[in-house]
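Take a look at this single chain in structure tokens; it is the form predicted on its own.
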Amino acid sequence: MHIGLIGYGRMGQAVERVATARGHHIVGVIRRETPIAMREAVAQQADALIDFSRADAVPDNVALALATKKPLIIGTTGWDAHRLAIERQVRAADGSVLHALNFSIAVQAFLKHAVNLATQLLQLEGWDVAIEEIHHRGKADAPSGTARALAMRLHHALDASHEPVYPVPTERRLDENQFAIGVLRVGSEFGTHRLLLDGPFDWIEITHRAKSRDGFAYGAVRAAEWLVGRTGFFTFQEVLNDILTHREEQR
């Protein structure tokens, strides 16, 4: 498969490593300063585009993918406010876009099982919950997309009875129906997420810690392999079943 990269920071470079190792070819890189004509040329050569650039660039990158009729993987976070408008745009144009707040396969398993456990225990008397995430000091958005995904899944699983709060109030205590999201930014941390459960007699902590960016890159490349030949507006959750059951082979 021929892949065009949008953005060439640390995640873009990780995607290049993983894609090359899986036998794919990087046909070009689109950066902030890349002229429009060159952007279109890269897209035309690609079978799929993978975007790990900036949140404010996502609408333009979607427009490029639709104009050139290329599948687009969006790994950039922080563009939630535009999601519904972009989904309508993609479906109206019969385009092909797949997005995720986190492309790590292990993170998706972590989210599923963490929410299931928390949902069970929070129905019992005396249990409380919180979320903590830690990332490198250069990360632009907070809380992380994964922390937001965990918070919202938990919120919906509990029928909206518990409301996530960030930042934590400084002049009052949390309401009984609120739970906190804690954020730390330090050094070069790839990403750590914790679900914290405190009960009358027990403390449970479920942690996912990324060892490198390659796990996120691997998921994005697998998503690109899955997306080619499909049209629609997808989430990574729709890819996972094929990956985990080994039904989707490398193209």
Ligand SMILES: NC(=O)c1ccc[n+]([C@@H]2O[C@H](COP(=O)([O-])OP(=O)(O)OC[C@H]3O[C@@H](n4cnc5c(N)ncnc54)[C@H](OP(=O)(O)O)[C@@H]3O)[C@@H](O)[C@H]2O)c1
Given for the second form:
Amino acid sequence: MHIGLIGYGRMGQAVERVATARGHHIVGVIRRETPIAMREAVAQQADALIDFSRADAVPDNVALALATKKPLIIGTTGWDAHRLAIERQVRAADGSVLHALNFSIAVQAFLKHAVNLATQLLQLEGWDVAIEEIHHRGKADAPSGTARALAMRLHHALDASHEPVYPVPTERRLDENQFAIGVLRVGSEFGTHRLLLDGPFDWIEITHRAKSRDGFAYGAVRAAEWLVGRTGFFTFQEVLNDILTHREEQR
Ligand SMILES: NC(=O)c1ccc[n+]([C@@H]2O[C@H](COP(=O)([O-])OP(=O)(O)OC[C@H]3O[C@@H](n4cnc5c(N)ncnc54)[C@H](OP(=O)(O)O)[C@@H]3O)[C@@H](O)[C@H]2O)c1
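Okay, that was the form predicted on its own. Show me the form predicted in complex with the named molecule next.
Entire complex below, previous chain first.
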């Protein structure tokens, strides 16, 4: 597969590494100052585009993918405010977009099991829950997309009986129906997410800690392999099982 990279920072370079190891070719890189004509040239040569850039670039990246009729993987986070409009735009143009707040396959499994466990225990008396995330100090958004996804999935699984709160109030207690999201920024940490459950007799922590960025890159490349030849607006979570059983010879 020929891949065009949008963004060539920490994640763009990890995608290049992983994609090349899977036998794909990087046909070009689009960065902040890349002129429009060059962006179009990269997209034209690509079978798929993979975007790990900045939230404010996502609408233009979607427009580029639709104009050149290329499948687009969006790994960039922080563009939630545009999500609905982009979904409509992609569907109206019969485009092909797959996005995820977190492309790590292990994180998707962590989210599923963390929500199931928390939902089960919070039905019992005396249990409380919190979420913590830790990332490198260069991260531009907080809480992380993954922490927000965990919080919202928990909120829905509990029939909206518990509200996530970030940041924790400084001059009052949390309400009974609220749970806290904690955020830390330190050094070069790739990404840690933790679910904390406090019960009357027990304390449970489930932690996912990324050992490198390659796990995110791997999921994004697998998603690109799956997306080529399909149209629609997909999330990684909803098609993950299908992606994992996708035949290798289609690469
Ligand atoms: N979904 C996931 O699994 C996942 C995992 C990790 C990170 N992320 C997200 O991925 C994004 C990138 O993270 P990162 O750590 O790689 O960031 P980074 O190291 O800061 O790299 C960002 C890259 O985006 C480029 N860029 C900025 N504006 C652009 C524009 N208008 N058009 C094209 N490229 C542009 C930058 O170009 P220059 O080099 O020219 O400055 C840079 O190469 C963030 O939103 C992060 O939260 C997602």
